[in-house]
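Next comes just one chain, in C-alpha cells: the form predicted on its own.
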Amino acid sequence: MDGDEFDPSREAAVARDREDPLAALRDRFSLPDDEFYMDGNSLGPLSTDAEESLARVVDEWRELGIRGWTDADPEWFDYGERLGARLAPLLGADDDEVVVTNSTTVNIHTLVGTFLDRLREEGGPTTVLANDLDFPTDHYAIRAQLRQRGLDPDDHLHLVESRDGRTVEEDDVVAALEAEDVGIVFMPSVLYRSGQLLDVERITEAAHEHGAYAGFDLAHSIGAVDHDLSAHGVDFAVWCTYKYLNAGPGSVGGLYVNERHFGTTPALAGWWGNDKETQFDMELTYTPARNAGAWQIGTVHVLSAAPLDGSLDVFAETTIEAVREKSVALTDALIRLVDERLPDCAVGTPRDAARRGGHVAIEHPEAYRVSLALKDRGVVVDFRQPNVVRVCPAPLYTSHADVWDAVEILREIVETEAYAEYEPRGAGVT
C-alpha cells in the first residue's frame, strides 16, 4: 500500500465516488436498496444485461427450436467459441486460445490429464506442483487423474506449504521446482481465502526453466485482474464465471490453452471438441478442433452461457485495466478503513496491491458469527475457516461510500459484540 495520507471519512469516500468512472456501470445490476453486496468473489449479482441475453436465448428456443443451432442470433452452434473471443481481451489471449465449456472441475480434469498424457509420451515426469492452500476442488481432480493413469497421488502431488497458512511465496514455488522433479505447475492466480495474487509470470517463467508445464485457476481472478497469459506463455488456465463476470449460479465454465498445444488429443474427448467441418459427418474417430475448442466435451451448455454473453456486454462499456484499477482502489480503502477502526480484526491479505486480488480477508476470532451478524444487517460477506470474513468490493457494482458503510457496520458489530447472539458454527453453506 502507497504511504500517502488516507482521508478516513465518508466524506472522502463519497468524493472519490464522484470522480469514478465506473460509477455508472452499478445501474445495470439488480441490488437492494438495504443491501452491500460484498459477496461477488463467490457469486456475482444479476445484470440487466445477463437477463435480457438468456430471456432471448428462451425465446429463441421458443420460436425456433432445434433452428436455433443455426438460425439464432447469435448461432448456438458455435456459442462457445464466441463467448471464448469475447473473453480473450480478459485474458491477454488470442480468440482461439480461449473457449466457455464444460465447469471448472471439469476443466481440471480434462486439462491436468491432458498434460499428464503428453509427459508420459515425453518421457518426462508426471508429477504435479501444488499447494496447500489450494480450493478443494483442484486437489480432487488431480488426484483423480493421477489415479486413474495408476499414479499415486500420494507420491504424484507435491505441495508447496504456506509459511503463515494466509500466503504462498513465489520462492517456495521455485525452491520446490529445483528439489523435486515437476511436470506439471497447478497453481490459482488468487487465493480463494486469504485473495492473495499470486505471480503467474514468474511461476511461468520457473516452471519453463525446469521443463514443467505452467497452469492456472483464475477463478478468483478472472473479470477482476487483468492477465497477459500468452505474453507469459501460460500452457492452460481454467476457471468459472459465475463471480466477478457475474454470469449466474452454476453458469459454464471458461479455459485457455496455448496456441503450441493446439492439435493434443484432450484427455476427456467428446464430439463438441471434434473439428467444427467434420462434426457432423459423425466418423467414430475423433479429429480435435485446431484450437482451445477441442478441449470441449459435450453439446455447449446453451442457457447457462447465455447470461455470460449479456455480462460481457457490462465489460465492453470499460477496460479490464480500469476495473482493476477501481478493485485495487476498493480494497486498499478497505484495508485502511480496518486498520484504521478495527483494532480487534486483522488484515490477511497482502496490503501490497500487487500481490491482491479482488477481495480482503478480515480475521477475527469470531468470524462465522460476525459474518451472520453482518447478513442480517445488510451486509453480504461469507466465512471461510478458521477465522476470515471475505469481503468483496467488486468493482463494477460497488461504491467507496459503499466499503465505508460496510466497516461502520462491522465495527458496531465486534464493538458491542452483537456476534454473541449467533450460535457457532455447524453444517452447512458459509
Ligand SMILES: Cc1ncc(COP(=O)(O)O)c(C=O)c1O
The other form holds:
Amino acid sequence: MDGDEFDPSREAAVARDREDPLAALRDRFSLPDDEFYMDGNSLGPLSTDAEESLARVVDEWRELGIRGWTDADPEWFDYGERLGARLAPLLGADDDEVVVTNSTTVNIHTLVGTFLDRLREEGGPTTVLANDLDFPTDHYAIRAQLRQRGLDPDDHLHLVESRDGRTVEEDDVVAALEAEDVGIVFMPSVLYRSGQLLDVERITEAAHEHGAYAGFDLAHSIGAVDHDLSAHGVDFAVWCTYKYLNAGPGSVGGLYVNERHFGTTPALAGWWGNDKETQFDMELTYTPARNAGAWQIGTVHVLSAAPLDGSLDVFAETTIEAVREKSVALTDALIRLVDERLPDCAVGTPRDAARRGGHVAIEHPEAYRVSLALKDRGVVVDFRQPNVVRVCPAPLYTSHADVWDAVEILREIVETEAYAEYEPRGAGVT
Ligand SMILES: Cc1ncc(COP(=O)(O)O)c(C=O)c1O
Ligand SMILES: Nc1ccccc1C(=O)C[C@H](N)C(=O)O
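Now that we've seen the form predicted on its own, could you pull up the form predicted together with this ligand?
First the chain shown before, then all remaining chains and molecules of the complex.
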C-alpha cells in the first residue's frame, strides 16, 4: 500500500466512483437503497440476470418436462460442463478443465481422495499438508478421506502453523515441504477470516519441486481475484459459487482438474462422470469422461446451478482483471479509512494488495456485538471468531461512497459503544 496521497474525505470517495468503469453493474443487483451489503464473501446478492436464468429453467421444466435434458436452451445434459467452460476464463483454465458440480466439501472429498489413491499407486507419501487457519470443512473432509484409507488423520494431516493467528507464511509452507514427506499440499487461495491471499504459483512450484500435488480451495477468491491455474500447473482446485459469483444460497460448487490428470479414476465415481458418449449405454463398467466432468457424481443439480448462468452474464460485461482492480481499490480505501478514523480497531488483513483477497478483517474485542449493531444500521457484515468483523466491498455492486458510509457507521458504533446494548454471542449462524 503506498503511504501517500489518499484523500479520506467523502467527496474523494464520490470522485473515485465517477471514474469507476463497473459502476453501472450495480443496477443489475437487488439491493435495498438503505442498506450496505458487505457480506458478498459469504452470500452474494441476487441479480436480475440470475433470477432470469433460474426462471428460464423453471419454465422449461414446465414446458418440456423430461425433454429438457436435450431440448432446453441450453440443454440440461451438459449443464455442468457448459457452466464450467463459462467459468474457465475466471480461473485461467481450459474449458474442459472446469466443471460446475457438487458442493465445495464434496469436491474436496473426491479430489483429495483421488490424489491419495494416485499417491498409493505411485508409492508416494499419503500425507496432506494444510494449515491451522483453514475453514473447518476442509479438514473434516481431508481427515475423513484419510480415515477411509485406513490412515490415521493425526499422523497424515500435517498443518503449517500461523505465526500471528491471522496469516500463513508461504516460507513456512516451503519449509514444511522441505522438512516432511508430503503427498498433497491443500491450501486456500484466500483465508476465510483474515482475507490473506496466498501465492498459488509459489506454493504449486514448491509442491512440485518436492514431488507433491498442489490443490487449492478457491472459495474466497473466485470471482474476486484473477487466477492462472493452468499456467501455474495447479493439480486441482475447488470452490463454491454462492459468494463472489452470486449464484444463490447452496448453489452448486465447482472444480478444476489439470488436463494432465484426465483419465484418472475419481475417488467418488458416479454415472454423471462417465464419458457422455456412453453414459446412456448403461454399461456396468465406469468409463471416466476425459475431462474434469469425470469428477461429477450424480445428476447435475440444474435448479441450483441455473442462477450461475445469469450471474456469469454480469461477469461477461467486464473482465476478472477489472473486477480485481476495483476490489483492490475498495479494500485499499477501506483499510486506509479504518486506520485514519477507527483508532480502536485493528486491520487483520495484509496491507500489501498482492497478499489480500476481496474482504477486510476489522478486529475489535467486541467484534460480535459490533457486527450486530452494524447489521441493525443496515451494514450487512459477518462476525468470525474470536474478534473479527469481516467487511466485503464486493466490486460488482459496491461503491467507494458505500465504503465511506459504512466506515462512518462503524466509527459511530465504536466511539459511542452502541454495541453495549446487544447480547453476547449464543449459538447459531453468524
Ligand atoms: C474456504 C471454504 N471452503 C468451503 C466452504 C463451504 O463449503 P460448502 O459449500 O461445501 O458448504 C466455505 C464456506 O462455507 C469456505 O469458506
Ligand atoms: N455457506 C454458508 C452457509 C451459511 C452461513 C455461512 C456460509 C458460508 O459460506 C460461510 C463462509 N464460507 C465463511 O467464510 O465463513
